[in-house]
Every structure is written in C-alpha cells, then in structure tokens.
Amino acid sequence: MVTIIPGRTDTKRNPNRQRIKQVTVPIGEIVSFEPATGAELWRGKVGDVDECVARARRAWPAWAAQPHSTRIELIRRFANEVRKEADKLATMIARETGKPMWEARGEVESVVARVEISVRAYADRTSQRKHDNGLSGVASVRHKPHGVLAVLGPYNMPADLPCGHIVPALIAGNVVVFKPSEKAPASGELLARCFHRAGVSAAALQVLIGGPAHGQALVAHDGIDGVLFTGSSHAGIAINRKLAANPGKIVALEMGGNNPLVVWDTPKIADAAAIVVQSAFTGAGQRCTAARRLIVKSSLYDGLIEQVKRLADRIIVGAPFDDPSPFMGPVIDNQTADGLTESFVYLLSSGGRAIKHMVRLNEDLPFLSPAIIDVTKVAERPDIELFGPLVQVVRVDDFDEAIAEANATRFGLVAALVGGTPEHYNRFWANVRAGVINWNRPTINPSAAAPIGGVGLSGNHRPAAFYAADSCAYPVASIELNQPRLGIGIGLRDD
C-alpha cells in the first residue's frame, strides 16, 4: 500500500488498531507501506522524467551496438543474481503486496524462468532470414530494437510482470526507463538492483519512481520511442488515447478482464469447485487472469456452489509470514478494499443475492474475506472489472446461452470452460472472444512460453509472454548484392 503525500500528514494504524505516530512525507517523496501491518516500508524521492529520458538516450548506442550473445549473457546474470537473492526479493515482494509468502516465492521463480524463455522467444519470433532471389540478389530479413522503451509495471505481481516486458527488450537491444507502480516501489528497486550487479548499466536500465504523473509524462514524453504497459484498462485505456496520433511509438497494452469461467456437465464436481476456488481467489483476487464470473449450468448448479462455498470459508486470509500460511492474504490497500464492499453492496441491492458474504476483517487494515453473489437476476451487470477476491455467478439452462454470457463484456482476456465434452470444448474455443482459452484449468497461470493478451479492453493485440518479443523489435526487409547491377529495358530512346 502506497501512498503519495505532497507535504501532508498521514496517519496509519498498527495491527493492534492502536494509532502510531504521525507520519509527514516530503514533498517529491514516496513511501510505501505494508499492506498486513500499516508499518512503514520503504520510502524514496521521485525521480526525474526528462533526466531518465536523456540518460537512457545517451546509452542506447552502446548496449545496441553490444553483440546480441553479449546481451543475452548479461541477461542470464541476471538471473543468477536472482537466485542469489530469491529470499530478499520474495521477502520484499510479500511485505509490500501483502501476498502469502509462499505466493512470493513462486513469482520470483517466474522471473528466472522468462530468462530462458525470452532468449528462445528472441530466437524464435525474431530470427534472421534469408533467401536466394536470382539475379536481383538475396533476400533478408532482420530486425532492429526501437531504442528507449518506457515499461509500466502493475503492483500485483511488481516483479514478474516487469520483468516479461524489461528482459526481451534489453536482449533486443533496447534500453528501459522502468517506472514501477507507486504501489510497489520497493520491489521495483530491488529488482533493478539485481540487473544492475549482472553488468547491466545503471544507465541501460533506470527506475523511475513516481506517481501516476510521472507515468503520464513518461508515456507521453518525445525521447520514448515506445510503451510496454502492464495494468488496468482505464490506464491503458488512457495511454492509448495519448498516443493515437503517434503511430512511431510502439505500444504495447497489457490489461485486465472480466473473464468468464463456465461449468458444464462433469462428475468431478470436487475439482471443478478447487478450479473455481483457485481462479476467482489466488492473490485475493488480484491477478488479471482472475475470475470474475462463473456461468454454471442450472442442473449443476447446487452441488457445485455447495462445494465452492464449503471451500471458500475453508480459505485461511492472513499476513504474509503467518503460521499455518494463509491461501490469501489482504488486497493492496484499504481504498481498494473499500471500494470492493461498495460493489458487494451495490450488486446486493440491484438483485443480487449473497452466497457468502464479503466481510471486512479488521477494520484499519485492507483484509477481505471471499465473497461469493448470484447475479443471475441482475438486469445490469456492471461490465468492469473487480479487482479483489469477488466472484459474481450466473445460472444458465443451454451451452449457447453460456457462450453468450460468457461474451457479455467488453474484456477479452481469459476464459475457461471445465467440464463438457470435446465438441463442447471446441465450440467453446471457436466462439468465445478471448486471447487465452483453457479447458479443465484454472484461468489464472498462463504459460508464459504461450502469448498472453487479449482482445476489447484487455489488449491491443500485442501479447505478453512469448510474444513479447514482437514488442521490443521491428523488422527490417533487405535485398543485397555485392556489386551494383542493373540495366533498364523499356521506355528509353535509341541511344
């Protein structure tokens, strides 16, 4: 939980709900403070957006002049650094998202894995090509980096994410201005420490820390010469908007959904129940792969929900380091978690009827109990995304009325149908509008060796993960001889 004070004072609370001292943050700094304790973590002074910019300009000529296997060794460095300081990062990650610890530990071994993705990605999406084309020459293809990338990393997973944008972007060649949520700034830190110690240059990659300004003029500033963007629709939404009259900036939006998961016909009601648990709950329901809305058919109806809730007041929600270690811990902070009950109230009075209710658990700090609420008889389901561990259901009597339920929204990232058969599984994948599709699986947890994006508000058809690659470097189409040669044929004068 972060919060940005101009010279104002903030009060924050203990876990003992008993108020601490006052604390008076600067103007131009940033403190970031412990979701599952109020406690303050870290605190930085922003950073400077036109400095950043000019450094990183300075330093693009050499880091792309380095031979590509030059770069691709510095980036394995870096994952060893990683490995080195896996218990520090995860350790840091938990304190200032509040995540289970062992959640924090399984995001740092994302990091190290899309290292060695990335270089097969570079290879595989990016590779050079040639080709005889008879007397005119040969035919190739290469590709080029953009120069300096501008990547805005979202809070929720401050290190993975990041780092699927910043590590194919400096094995293309590109250097990085990396703004980190003013959410999760630590993290970010931390995690340019370790690129740094691998022989990256401070100036090759640079954190701004900053508020959502800085992020605006970073965006918009003229020495970026493209955007990697993780986070909300409404963000990326606006940066889109920035930049529509500038078609050579590369920008690449990687967002949110409100993404479907459909139970169909399938004995195995316990699974399903643990899959619908997983996707709608892990990460307190702060992933953007997460559940959003399960579409259940009518006659499976009661014996699944009996199971998802027997489940869900099963979750343990605790701090990061609690002994037994929670499922989930709290959501980012207590305006976040605020504005989550307003919208269980809200989808309650518009028709909904409670399954389990959302209850705030302690009332200074931002913990969530699951909540579960039937909207079937809702006439207008809010089309957004809820951010939080809330899952709305929906009843339905025929698969072609849950396709369409599952279509109703303006989001395409995930969508999941667990259970039916193979013909219902490829009707399902043939029309439901979305850039990821699982069948028995969770919707959160995509492979990161498979793109990641979507469609609508969730992407604008530049995918994360292996495709990043597509992102961070352009081709380029030759045709080369050795010695100049050519004669004109037709529509000359006798000389």
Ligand code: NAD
Given for the second form:
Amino acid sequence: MVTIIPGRTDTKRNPNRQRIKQVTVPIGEIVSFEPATGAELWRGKVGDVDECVARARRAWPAWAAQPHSTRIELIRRFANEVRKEADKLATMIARETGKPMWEARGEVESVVARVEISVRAYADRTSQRKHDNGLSGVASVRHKPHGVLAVLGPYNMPADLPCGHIVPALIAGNVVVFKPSEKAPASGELLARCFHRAGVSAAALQVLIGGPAHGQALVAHDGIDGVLFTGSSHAGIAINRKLAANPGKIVALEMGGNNPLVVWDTPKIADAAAIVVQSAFTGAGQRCTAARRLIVKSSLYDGLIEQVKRLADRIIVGAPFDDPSPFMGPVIDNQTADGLTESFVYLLSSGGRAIKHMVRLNEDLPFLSPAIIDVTKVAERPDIELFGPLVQVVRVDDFDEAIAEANATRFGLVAALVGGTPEHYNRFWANVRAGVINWNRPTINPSAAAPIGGVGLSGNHRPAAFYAADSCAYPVASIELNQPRLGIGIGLRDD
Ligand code: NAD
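Form predicted in complex with ligand NAD, following the form predicted on its own:
Next comes the full complex, and the chain you just saw is listed first.
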C-alpha cells in the first residue's frame, strides 16, 4: 500500500495544499482524480497483460472471418451508442481532463464523425484492386489485417484519439487491446463500453488498465502484432527502441510537437491575434497541435503582441461546468503545473522577457493563466514540447529568417503561416518541415478526413486520421488464373 499519484496529491512541495487529501493508492490500482477539484473520480484494478493478449489472440480469427460489412455495421452501431451516451461521455471527459464542457462535447462529436471517415478511409486506402492481364491472369491487390494491435492513448483527448486508431483497426479485421492513459482511464473505460454495447465483443476490444509499465509490457509482448501509439515523443521513442528488433510489427507513432506559427504582413491583426490565442491556449495548451512558438515580423510585433496580450488577458480559466463557460480549464495535474511554471521561470532566467506571466491561479489545483514570453534574446532555446498554456515569441526581420526559425526544431507536427502573400505561403509550404501546414488558420483542430501526423520527433511517417487505415492492414499482391497455364519457351533441349 504505497503509491501516490504524482503531483495530484503531492503535499511535500507546497504544505498549503490542504484541500487535497493525501490519498494512498493500493498497489495494483489506478486512481483518477479530477484536475479541477482534486476529488477522486474513479478507481480500478490494473489489468493483466498476458491474459488480455491471450484472450485477444483467441478472439481474432472469428473477428477477422466476419464479412467486412458486418464489422462496419457493428462500428456504425458503436457511433449510435456514443450518440446515446454523448452527455455522459462528455461529462466524464470534462471531469477527468478538466477541459470545458463545450470542448468535451466537441470531442464526442469527433468520435462519432470518425466512424464514417474510417469507413471511407478503409475503402479509399485499402480497398481491393484488380487488373486483368489477359492470358497472364488477373493481378489483384487486397489487404489483410495484422492481428492483435495494441492501441495506447494519451490523456488530453482520451476518447477521440484512441478512436482514431481503434475504429480503423477493428474495421480492417484486427482485434485491439486498448490501454488508456493512466490519467484518463475512466473515459477510456466508458468509451469501450459503447463498443461492447454495440456488439463488438469484450474480447475483440479489451481495455487494459495500467500505467507506463503496462504499456511497456504490452508493446513488448510476443502476442502483439503491432502498436498504434499516441502520446509523448519520450514514450514513442522508448516504444520504437523496444521494437527495433521486431521489424515485422507495425508501429505507428503519433507524438508531440514544438509547433511554429509565423505571422507576416497582414492588415487583419485582430484576426491574426485570435488565431494565435486559439492556437496556443485552447485546451490549456494541451493539444499536440498547439502553437508553441510565435514567430513575428518585427514591423508587426508591437501591434500584434498588444492584441494577443489583450485577448489572452480576457481568457476565462475555470472548471468544466462553470457559468459563464471558461475558455480553458486546468492542466492535468499539479506536477504538470509545477513543471510548466518552472519552465517559464527557466526561460525568464535565460534572457526571456515576460509579456504575460504564468500565474498559478489556485494554490492547490493545477489552474494556470495563459503565459506569453519573448525568447528572442534567449541564446539556447530548449527544443522541447512544453505541454501547457505557454507560447514563446521570437521576433525576426526577414522571411528566410522566419522559415529558419520555424525549422529550428527536431519536431515536425504542425506549422502555420498567418498573413503574407500566396508567394510567401508557397515558400513557407515548400521549405517548412511538418506533417500539417496551414495558412491563415489556427494550428489546432486538423481535419480527421486528412492524414494527421508529423516528421522528426513528431512521428514515424505513419500518420493517423484518414491514413490510419494504412497502419491497420497490409497489402497482399496476387496473380491469379483459374487454371494452371505456363509454357517454357527458352533454354530447353528439344523433346
Ligand atoms: P504519454 O506518452 O505520457 O502517454 C501516452 C500513453 O503511453 C499512455 O497510455 C502511457 O501509459 C503510455 N506509455 C508511457 N510510457 C510508455 C512506454 N515507455 N512504453 C509504452 N507505453 C508507454 O503521453 P500523455 O502525457 O498522456 O499525452 C500527451 C502527449 O501526447 C503530448 O506529447 C502530446 O503532444 C502527445 N499527443 C500527440 C498527438 C498526435 O496526434 N501526434 C495527439 C495527442 C497527444
């Protein structure tokens, strides 16, 4: 009987955190706390990796043998179950992650939308193709499922992002062992119940409750045919290393970003400021696609920064069900909030200039104000993902410098240009290294009807969303004739 969930119950660093009781979690259990209140929301036993995988292996042949149309029918029923449970699921997501209810509702709508997108994607990316070569036979390409896939999810969108892998995996004929984040297990469990109520068997989609150690054991398990991961680059790299000696296993890694947003000449400064604020602070900056680095042309700097600051000052930070609705909630836990405030102080002490300070709004709970810091004079800017409401500003003089600054990262998830001419955008698009590149739109909320993934430390060239289908089935090429037919015309002695 020991473990304390890090940060959420930590009273050591701040003895004034009395509102949150010290909670002792028995070994073998996971407890989920509400970030906005500190209250215990859910507790459950950790799963058994061997058992889950063995059960999945037994379930796979029957799931794969069903007609494709049956699997699609079951997945469409899943969408209906989510529609029926929309309020309950959104409420759970909001409570467990701390995000505002309007945002949690949007996440549930995305889950539903993923179903039809994935049905289309399966047909578009992995459909059957045939080419009649006359006497040489028919050349065909069809796709087969991999088998048992592990889906590992992050906490920030605990329903939508796992669904981005679970739904296409099941459609393609795989069975799934889904390990939700240890910070959002209740949302994961509720989501899985919708699959089960729709008729997907509890063996074909299993939930494995556990932390990183369970994730490690799952990805390394011999009975797993592949891993579809969404989370931090740190964990993604560990998974990649673990599976380096297993080239036969499919590994799709959707990881973090240190995303640049460049603002160039535009008369629409108010719109540019709104794009910056929405890109940087939606979800309290806990989006993989959030703008982390704002790169601004010097001549626009004062006007733009003034408007960005003014807008950020108006942001309501609050609990999910507050009225009026907050723009953003807390970050996921106290440890994360502590890490972010420490990072802000580090940037300040390294030569950064605070435009808007990061303030801890509540002693006991992880509510942070949105923060803006000019790091133009910071000599060595850390190229890490600061996963919270913090945007770093860099001032540049010419467009080449802006592009170089945008590319000064090992990550490559999203980049956006606001303002500029079509020629600027063409140069930006051609020279910036990222998997999603936008013009005059926020970095966040990419379309699930397109591939979403990154390069560098952001992904391994197996994007999710529309192209997730590619990671869920492998192509089989065949040449087929209904009777054997061959004559050898060269290199034989006379008969
Ligand atoms: P995380 O990496 O801490 O955890 C993600 C999942 O991986 C969890 O289920 C966790 O238990 C598991 N895990 C952790 N270490 C592991 C290991 N060594 N082996 C196997 N499994 C392991 O991520 P998080 O903090 O929950 O989520 C936030 C991160 O996710 C951010 O970096 C964000 O950018 C990223 N993210 C990326 C995308 C994308 O589409 N590219 C989308 C959302 C979030």
